[in-house]
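Take a look at this one chain, the form predicted alone, written out in structure tokens.
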Amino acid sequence: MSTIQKKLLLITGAAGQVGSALRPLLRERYRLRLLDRQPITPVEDEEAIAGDICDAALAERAVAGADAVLHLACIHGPAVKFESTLGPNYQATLQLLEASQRHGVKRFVFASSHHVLGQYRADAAHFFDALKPAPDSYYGMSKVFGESACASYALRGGPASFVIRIGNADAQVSDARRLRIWVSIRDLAQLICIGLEHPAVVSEIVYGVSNSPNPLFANTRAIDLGYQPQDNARDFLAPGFLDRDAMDPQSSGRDHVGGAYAAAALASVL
């Protein structure tokens, strides 16, 4: 009696915090090809490729034969300079999309970020889903670019794209700002599977958030596509959780969607 072989999912940035946490959940449904600069020891239903995502030949080899791509790899941080983002966040994303189109990849799930809206004040609107991008950093700017590139390729013959603007994916919730945008790994995995499998997906943007008190994002489109978050941020508070009054009003960026990213000055590009 034959069994249906699992589809092959390429995960970039697979050795990072989020990629490492997602692997056991995604491995239940897909064979995984893991790409990262750091060596990874694969287990059953996994294979690993070590190398720099900016290498076009490596990207081509990694994409070949894959049914779908989960693109997590990037450089991030509030102090990241513009020049540092050009290779991993711009060029590499385009190379992966182009290779995915050449090889007939069906789905491309792009890990974007709430930092594309990070410059907005967190008390400026009840929900922020429909607002125009206002990135808080060069990292946030690169994610706006990545979202646009995904849409361009999706509407030019594929692959279909599913952008997830991830909130905070730490194991525990450390402060009041993150409480409003936190996502559990199992809820994030559920969103990824919707992006990989839902027949209506062509070019979508959703938010990577679980349930929470006073959420920043309504995430209506994700819910329309069947997303049912299983976790609530209030149940995962860190032992040292800081409420809003305990957060530094300047350095924490507590009053902005992007937190410390919005509070930090942009480095000169000159």
Ligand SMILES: NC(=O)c1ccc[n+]([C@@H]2O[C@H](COP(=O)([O-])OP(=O)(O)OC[C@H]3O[C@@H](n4cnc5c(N)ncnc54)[C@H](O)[C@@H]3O)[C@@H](O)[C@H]2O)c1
Contents of the next structure:
Amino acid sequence: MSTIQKKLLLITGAAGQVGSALRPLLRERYRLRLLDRQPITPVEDEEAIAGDICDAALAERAVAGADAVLHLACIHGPAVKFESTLGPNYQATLQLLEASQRHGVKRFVFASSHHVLGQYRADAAHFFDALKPAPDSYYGMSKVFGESACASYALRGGPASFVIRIGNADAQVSDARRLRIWVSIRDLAQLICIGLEHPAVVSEIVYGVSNSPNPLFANTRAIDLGYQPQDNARDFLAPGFLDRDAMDPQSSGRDHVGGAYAAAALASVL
Ligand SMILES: NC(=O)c1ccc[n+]([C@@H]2O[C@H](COP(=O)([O-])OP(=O)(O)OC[C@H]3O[C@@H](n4cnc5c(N)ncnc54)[C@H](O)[C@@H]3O)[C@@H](O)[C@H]2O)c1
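Please move on to the form predicted in complex with this ligand, as the form predicted alone is already shown.
Every chain and every other molecule in the complex is listed next, the one we just looked at coming first.
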């Protein structure tokens, strides 16, 4: 009897919060190649590569033989300076896309962020999906670049790309702003699998959000592609959940899509 070989998925940043939570769910469907500069102990159906994604030779080795890439690794934070984003968030993303094209990788799922829209006020009575980017940080700007690079490669030889603007992927919902953008790991895994497998994907941008009582994003493209979130953020409130009135009006950035990122002063360029 012949067994069907699972496809090989390279996950960058696999030792991080999101990658660690996703591993058991994605392992059910894919063999996983886990890349991070932090050490990872692989289990069955996994292999691990330790190193820096800025190293082009390492990126080449990591991509070789993979059917698809889930690119999570990056530097992030409200105070991250422009210069420190250049290697991991710009050059490494390009190197991975280029290597993916050379090796015939079919799909590239890119972890973007709601911070590409972070500078908008969140109290407008409309969905935010279709607004032009207004990033709240050098981190957010680098995600806009990553999204653009994904689209360019998708339309000039591949790989087809699926950009997920992740809302908030913490285990629980900590405040009223995150209540509108939170995603459970199982919903995020479902969305990633759509990005990896749906035949219509060429160059897409969707939102990584679960259901919410008051969503910021309508996420119609994801729903058109078959996304059916199983979880609602209102069922995952953290013990110390802060409603809007309990949030500091200044430092929390409660009235902006990007929260504290939008409230913080933009770090100086260098
Ligand atoms: N966690 C969230 O709520 C959230 C929200 C929006 C977007 N995202 C995006 O999802 C992705 C994963 O986020 P996370 O919360 O797991 O972040 P994280 O910081 O927990 O994990 C990132 C991982 O990338 C690795 N990494 C960073 N630079 C590297 C390099 N140069 N070489 C090799 N490895 C490197 C780190 O070691 C880390 O393990 C990121 O792209 C992030 O922007 C996350």
